[in-house]
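The data below hold one chain only, encoded as structure tokens and taken in the form predicted alone.
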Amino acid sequence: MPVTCSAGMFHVRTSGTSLVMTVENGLLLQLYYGKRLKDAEIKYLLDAYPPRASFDTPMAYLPLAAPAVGTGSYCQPSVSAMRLKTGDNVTDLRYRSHRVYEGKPELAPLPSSRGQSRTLELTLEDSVTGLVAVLSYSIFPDTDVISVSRRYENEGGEPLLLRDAQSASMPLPAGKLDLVHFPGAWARERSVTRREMRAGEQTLLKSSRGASSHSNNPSVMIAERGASEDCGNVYGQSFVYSGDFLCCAEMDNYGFARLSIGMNPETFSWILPSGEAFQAPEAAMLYSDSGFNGFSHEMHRFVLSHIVRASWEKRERPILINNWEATYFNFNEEKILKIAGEARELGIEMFVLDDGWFGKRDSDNCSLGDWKADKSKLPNGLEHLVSEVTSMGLKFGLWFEPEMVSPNSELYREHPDWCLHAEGRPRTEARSQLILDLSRDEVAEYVYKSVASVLRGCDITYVKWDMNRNMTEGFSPALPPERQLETHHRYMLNLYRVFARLNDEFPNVLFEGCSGGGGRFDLGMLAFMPQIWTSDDTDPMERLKIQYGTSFFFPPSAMGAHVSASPNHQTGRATRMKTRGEVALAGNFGFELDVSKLSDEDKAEAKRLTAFVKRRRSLISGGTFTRLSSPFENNLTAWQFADKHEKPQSVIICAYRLLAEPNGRVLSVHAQGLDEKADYRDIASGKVYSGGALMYAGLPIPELCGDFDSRVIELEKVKSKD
């Protein structure tokens, strides 16, 4: 049985892991999370904790599954509930009951994982305040990920104020541990950062920007000191939420670690009247004993099978061309049709019209919110342009930024109160725009109707949904003063409602998330939009780092990756079309340049790339992705795609060199997970290698030419050895 409960012991088992909890003096303790155990007879592990003669209270060192405030636990609390009448927030959660059931909690409008599952639900209560915490742990038959969520109910007679409302709190054993996280900024998202955890230290990773943000990603790992890509213990959490968050990685003075994630109390509070409940977002929790690659393999499987909408789980994504870097705001119907015609000749399957098609949008200082075609650019209307492009045999996609409003717009002039703002304070503009107050139902309804109206009127099969600034003055005059810190979360709830309605009404539209590139790259967005624009930085050498870091939690099929112009518009770096394309194929492949201006040589290379992607995209998007060499540590970056057979039949190895070296050695990579007793043929050269040799001796990458060169090697299994 995957979940067993006996004599106050709870054992949750996936195919490869065990989570063991117990009740001691009414407290729910997490004794163990790691490699799968035969049974849960491990209560003796409590002896490893500091003696009761310690200066601290027992709460200070026990591995509490739901630490709270004011009774001697000094770690990041799972919940803080203030009694409004007395002003104290002391919270003492004790075990009340449990149940096991098929399925998992329904969290709508919040996004959550889907699919066949079984759930252990543990109910804890504070007898003084009446606060009840319902902790849910859901498991799936095909992945080691455990989905965790928490619901906080007020069964007392007076209202409570929630501040801390965490979704997951993971006690970990003492040891030499490292924190691995993914900070960044616009155009350089998700850098891999690893640092030593020290006793008595706490690291807070957070966003208060109204989005999960470029600055910190809500996906974090703790790894044993010796863990590498291919071995060692790794623990991690990823928040199924797209707004503000707080992740706390801490190690107490005895060396015991804890990782927690949930709402950020800087921008969150929630009044919980008697008889009401607050549902915290879901988090995905995972342990792997096979290093970072093993962790990623399981997380990728979970994202594709249990987060991404079922209709897009295995559907091939079209090769597209986006006109943004080709034209910016300076285009007309003739120019668009010329690019589309050239694109069709290169084998491209979809044209995407980016910013500038609506209102009077000749720059970024106006018209957001006015979602009607600009007749000065499209005199025959959007419908005519879509018809002309689709008649060429291309699909049509369209850019929106529906959450925003320009002060210079018809919408703002009609509804100046519809943006987030604080009464009596200036409204801070960024990129000459303000953020619509989606916490208000009428504003969310306007956003839904604006997008739905355009989609109903044209044959549009792709939407790029952008969000290009962070929140300031994140308050809503529509809420009473005591509820102002609910604004950010109410915004997200209504945004998710809009996404759900659009998904239901337009199930065949491929929605791609974007927030200044990768500023909202999280499991919450992927539940509604199966791919996200990974970064506005399209320089291939920069993209190696961005895509490598993103891949720790997110599969290649979630990443938008385009071939752009050379020199690159973000860095000024000049690179070959071949290199740009071979970096971009490790994601949802597309182009973002004026193909009508390409040389004959580059057009031929673009045709080769599109043909390759069409032939191999099922392997790239649905296969097992493995990192082989890190751009953060080496001059050579490499990764691998393999089919999902236990002993792969088809393998693609991608290798990229940053800088040439005079009289340098030939670089090589070591494949992973092959059938070591089989032979594999290099399709291009005809050379045959044994699987064992490719993994243990390595594969040389010869003939790299100059700086910024790449090689893509296709291997096919040819025979097995006895």
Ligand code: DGJ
Contents of the next structure:
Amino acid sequence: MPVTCSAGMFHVRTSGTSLVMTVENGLLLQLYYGKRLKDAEIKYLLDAYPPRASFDTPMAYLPLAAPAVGTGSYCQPSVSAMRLKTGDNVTDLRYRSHRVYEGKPELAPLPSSRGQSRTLELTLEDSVTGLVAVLSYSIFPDTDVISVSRRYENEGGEPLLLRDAQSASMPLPAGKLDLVHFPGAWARERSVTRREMRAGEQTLLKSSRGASSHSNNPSVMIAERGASEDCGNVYGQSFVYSGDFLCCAEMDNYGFARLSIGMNPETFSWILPSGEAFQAPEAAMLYSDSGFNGFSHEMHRFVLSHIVRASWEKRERPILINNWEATYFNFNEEKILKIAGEARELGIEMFVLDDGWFGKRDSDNCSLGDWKADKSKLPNGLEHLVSEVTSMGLKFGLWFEPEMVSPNSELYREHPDWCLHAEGRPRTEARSQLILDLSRDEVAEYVYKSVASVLRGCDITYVKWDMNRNMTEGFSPALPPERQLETHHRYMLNLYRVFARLNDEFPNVLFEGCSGGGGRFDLGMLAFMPQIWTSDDTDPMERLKIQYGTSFFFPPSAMGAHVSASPNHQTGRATRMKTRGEVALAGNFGFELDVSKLSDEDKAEAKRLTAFVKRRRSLISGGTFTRLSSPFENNLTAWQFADKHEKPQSVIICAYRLLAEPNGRVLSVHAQGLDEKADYRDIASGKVYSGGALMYAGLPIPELCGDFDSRVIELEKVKSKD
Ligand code: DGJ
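What's the form predicted together with the named molecule like, now that we've got the form predicted alone?
Below, the chain from earlier opens the complete complex, with every other chain and molecule after it.
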């Protein structure tokens, strides 16, 4: 894993990429990020940045690796530090030193990537304020992703007010470029959005909601205009953080682009007394010359091998049934056991009890915070239900929403000051609930204990950790006035501490993240919870778009995906069990409907689906996922799973048609990455095709029937012509 530093050039190389930086007049410049170079002999690239009009300082046109504030750089600053004594925030970072070491910086309690690594650390300083910025670039032997993080230290004598603390700032070459990002809303998460970048324009993507949010995902790409799924240059960043963020994609007036991500100054500042440090979260940064699919393959590998906890990297995830859409709040022990019993017959492996099992929660307007079983629904207690379900041979999972408190709860009556709020202002409720002030240690302790004590009491092997509203009045009267804008981040730090403690104490519990569906789908959550409920929208046709958009940065094994009832509760659309199942099997497969009410035909189909998933889940969650046809552009959506061999043996192609077309042409898909010299047999039809034909000529999809139909085609290599 080479990191070379010589003749004033810093060269960070992964197996496929190079990042080259240099120092010029004390300024750290990023000269190149792209396809791997044999050496760093590229100082001549400085010629691309000649001195400009006399009214611009060099800061305005040089490719600064850490642009700051007040000395002529007008792009999104990496950091600004205000001297509380003078009130100015001029920040001028100049190179001080560097070192290379094995391993990477320890960021705990912040989540960060794991595994064998080597790090280039560059230290910059502002000689007036004493602000020191420590920039870390870490590489791994098995991925092109570079993990970047920044620590800001105050070595001066006066306290500083830190703003704009970015984790990554990536100057990119000039060219015709597009910004690709993933905005959304509840039930419509992560839609693929591509727009032209123009000189002089800055696009700010952000969350100030106290969660990475449904609205914008902290994972963003810049692609050359011609880049497609399968070719072209693509650059991207993904924040390893689950709270507020600011991502800025900009193109300066000379046409040079920059992508940066970090804390959102709208809801963040940090008092940095002399001698203290602030650690900004990590970001994953990636370049691929193989289009969006090439980018995603690399990113998925990184997520599984370096973000998700090692114990879950390859572990099979259970097929579960969740009672939310089956019962909502209206259940009792008998009903649950009936669903669980039927689920077992269908081959389902785990029962998950969702919202409504605690306090007096018959609707969403009370009891959050009171994590004791509701005896009117579960008269024999939670422990009894768990043991009944587990004795059927099913595992048991439980829903919590631990970060919340209902004003109508014992917890709130006892501790009305334990929620986030601003003195003298109304406490804005959403879904009739408030957010606990996790920036306070005693509140975080309560949250930890409430979950841990339930998990200690019974055999629970899965927790769905929900979070159903965003922050308002996100302040903590427990902090001094000058530290109020630290509240959101302190909340996240303590939340991560709680996650780490629970992971340590319950290493065999599978935690699934959730936030009103996919409102907190990010690398920070995945570091503690290897899967996330992708969306509350379980309509299969809507799910195609959501899972497709999510897959740009996140692998299928990170996405919870369930078969729900038809007509669908979110859209009213009626679809076949087969289609619902064949969409859900492309993620962490499960059910979310009352299986005791299914027709015999649907039960048979559900059994077929669970058997299929058991047989193929290692390929689906451990193989290479490739997008073949986009639901954002086509009537046919398609994707493919292939085993990890360079020349795959086993391939599954999934194709889904939205609307039937009268007298239309037969739709076909082009497979990707097969062994072109080998033959592959379609297991169902017995037909044999050459890998080359499947890729270049395409595979006609067997006849589809009506709207919303799907086909799953399993191909096995039969012989190689090598
Ligand atoms: C939102 C989640 O996304 C749903 O799956 C369900 O758990 C509800 N919350 C329960 O309140």
